[in-house]
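Just one chain is shown here, as structure tokens, and it is the form predicted alone.
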Amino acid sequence: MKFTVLRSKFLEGLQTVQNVVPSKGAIQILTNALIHVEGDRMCITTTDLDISARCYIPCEGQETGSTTLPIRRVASIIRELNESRIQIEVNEDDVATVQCGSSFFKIIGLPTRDFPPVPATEGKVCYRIDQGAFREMLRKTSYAASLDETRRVLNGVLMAFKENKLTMVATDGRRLALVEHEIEFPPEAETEMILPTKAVGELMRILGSDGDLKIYAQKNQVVFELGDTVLSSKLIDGVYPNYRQVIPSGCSERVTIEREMLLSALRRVSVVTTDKSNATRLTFSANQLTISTQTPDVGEGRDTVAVKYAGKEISIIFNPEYVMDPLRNIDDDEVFFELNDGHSPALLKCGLPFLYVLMPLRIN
């Protein structure tokens, strides 16, 4: 195999797929990238057996062929080169020589036969959605996914394709984030899938603000195609809980609050909380919200925020981080708190088809 490639394009391609590669201690072939050159295009592929990433970049291919090279080592070398054009030649023993200006490197690779197969971009149905819209849906929900590995089905984001809508849900049992987006697909294509957290993180890193995203549903896995990049992931096996059951059917009180003002006040007051003592009280009264916390051995904090509210006084206790998470990930100027009393779940909403259910803390 022999080819010439622009340094900037090669480095961009390597960085696109590099994050999938597992850390040290993994099977050696999994720390390599599969590089295939044919004509004027190069394909770079990485996998950790659960997630696979593939991207295509332009090159000048003098000899068609494939090899696998240690991606982090190659990326480090390419990053330090000064010239724009790089010439790479790989012999039959998978040893690559890299020449760029006065720089010369020899890198030992591994045979392609040892590299695991990766899914193709095909499936029974292809869902299409704008990349920016999909990325925003992940941003508005993924922070609520559970980190508790004993509850495997909650370690990801549910994607439910139903009634010409994509509904995304994430929950850890203490809060739930839900967002919807209308897309078109045939009724027989209705399905649900649970996307693992690592795949969510990779998608948020590589998705752009616009452009078409194609989603192929396959057996036990899903493939995302965005331009010259393809990401595939195994799905979490299991049945997602009935999230509709925990969404309050109606709330008697509604409070309108400026999002940035509320976030700033919560951030100030939470300075005196600790990991073990983070209970923060929100007291809603006539056109005013009082946020207060008292932490043994640390001290106390209190702040007030002007709100639009004319209902009964309600005092409710939350983990402040759980309130701040959605506020950081939505962009609306105003948000709405809906609640019944100080003991029932509260709803946080904004102008988008988004809602956030938050369970109050119970303090003796």
Second form
Amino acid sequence: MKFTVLRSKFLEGLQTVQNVVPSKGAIQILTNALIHVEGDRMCITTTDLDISARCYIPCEGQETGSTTLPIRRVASIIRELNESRIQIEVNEDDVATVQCGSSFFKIIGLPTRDFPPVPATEGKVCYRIDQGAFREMLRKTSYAASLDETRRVLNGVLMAFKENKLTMVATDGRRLALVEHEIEFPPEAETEMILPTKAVGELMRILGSDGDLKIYAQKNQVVFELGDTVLSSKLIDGVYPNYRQVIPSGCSERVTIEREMLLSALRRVSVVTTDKSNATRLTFSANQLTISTQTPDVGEGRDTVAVKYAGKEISIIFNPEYVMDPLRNIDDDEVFFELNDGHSPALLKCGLPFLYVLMPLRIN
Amino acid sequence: MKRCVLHIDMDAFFAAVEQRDRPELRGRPVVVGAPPDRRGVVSTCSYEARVYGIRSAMPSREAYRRCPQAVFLPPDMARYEEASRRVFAIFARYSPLVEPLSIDEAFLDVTGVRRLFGGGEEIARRIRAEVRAEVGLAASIGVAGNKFLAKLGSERAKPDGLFVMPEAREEVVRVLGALKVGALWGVGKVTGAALERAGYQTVADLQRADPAVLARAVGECLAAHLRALAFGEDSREVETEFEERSLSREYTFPADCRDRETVRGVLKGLSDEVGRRLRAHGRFATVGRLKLRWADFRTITRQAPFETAVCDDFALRALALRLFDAERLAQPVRLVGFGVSGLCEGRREQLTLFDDAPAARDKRERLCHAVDALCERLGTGSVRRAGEREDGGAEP
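For the form predicted together with its partner chain instead of the form predicted alone, what are the coordinates?
Now the complete complex, all chains and molecules, led by this one.
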């Protein structure tokens, strides 16, 4: 295999797929990228057996072939090179010779046959959605997913393709974020899948703000195709909890708050909380919200925010991080808090088809 | 205002309760604790037994060697607890500021009630008389201006006496000066050895010590503390609510145990006992800890956090057993223990969306409190779970 490639293109390609590679302690072949050159195109593939990433970049192929090379080391070398054109030749023992201006490297690779197979971009059904819209949906929900490894079905984001909508949900059992987006697909393509958190992170990194995203649903896995990049991921096997059932309906009180003001007040007050003691009290009274907290051995903090509210006084305690998370990930100027009382779930909404259910803390 | 503190210590408490209830034991050496032919230690012994050199925490075998004619009795905690409750009820007549140190020992701050009852000495006299008349036991009391001196006083008062620390500073300094450094609060083996190496044998040596030289020997913080104590100064308050940081119980098997189920059974009993004490203190625990000592004395501990702060036996047991079940019995078990830490007074509990764990926990806690109330009236172990025998060993 022999090819010439532009330094910037090669580096961009390597960086697109590099994150998937497991860190230390993995099987050696998985720390390598599969590189295949054919004609004027190079394909770089990485996998950790759960997630695979693949991207295509232009090159001048002088000799068709494949190899696998240690991706972190190759990327480090390419990053340091000065000249723009890089000449690479790989012999039958998978030893790559890299030449670029005055620089010369020999990198020892591993045979292609040892590299695990990677899912193809095909599937019974293909859903199409704008990349930017999909990335926004992930942003508005993924922070609510559970990090508790004993609750596997919650370690990801639910994607429900139903009733001509994509509904995305994430929850850790204490709060739940939900966002909807209308897309078109035939009724027989209705399905649900749970995308693991690592794949969500990778997607958010590589998704652009526009352009088409194709989603291929396969058995136990899903493939995302966006331009020259393909990401595939195994799905989390299991039944997602019935999220519709925990969304409160018909809250008695509704408060309108400026998002930025609420966020900055919460940020200020939470300075005096600790990991162990973070309970923060939100007291809604006539056109005013008071946020206060007391932490033993640390101190206390209080802030007030002007709101639009004419209902009864409600005092409710939350983990402030759980209130700030959605506020950081939506862009609306105004948000709406819907409440019943101090011990029932609260709802946070904004202008979009977005909602966030939040359970309070109870003190006894 | 000058403070007035009483330190009250029951004389040979467990043994005294036995002698009170069984007149044939009076005047004889009585040892409460492990039987002499098995492993374990002396809990308490009567003054008659002390003549033979028997002491608390001495192996029972050793006690038997020193005095084979002694009467060895297993502890009967229910009766001791009952006696303790009656004694503490008498303390409560004289001051609301009672700091219990153990089942048979307490500090009383009587500063504010002296005029009502006629001074510290008079209060001490009345408490001693009432404890003797109503409970039939002897209490020794030290009366002083602070906790440290009061405790020294009760030691001097023993057995069955009353000691009032002189108020004049020079008198106090003289009394303290004659003591060994080990008599000071906070001086154990390690500090004692460090002081001895630096040439301080008696409290008088500390009184004369150059603060800078003393600080070099034991560190600045401890040096300041020791100097204050050496002159009889102690500003600790009598704390009615004792701030516990951790609670634990352990049990040594009479013979090393190879049977998992037996260890599990004991562990259940220990965790229930910890739960009862946790609730008695009105606390919740955030971390549980298992302790195992193998036959060769190697000891391991395993700890894990609770999902939320808890105080019910069910949660404590579940964690204790989970930690134990994860361990392979590499060797026979000599000792098993369970403890909790990260104690807090209130609980801030995150409510959840998909289950109603908090409500279920509330129910379990109410049940445990109800059982505690019954045991308080009928004695520890009087209410047990169906299908479980009384697991011995949780007794101190």
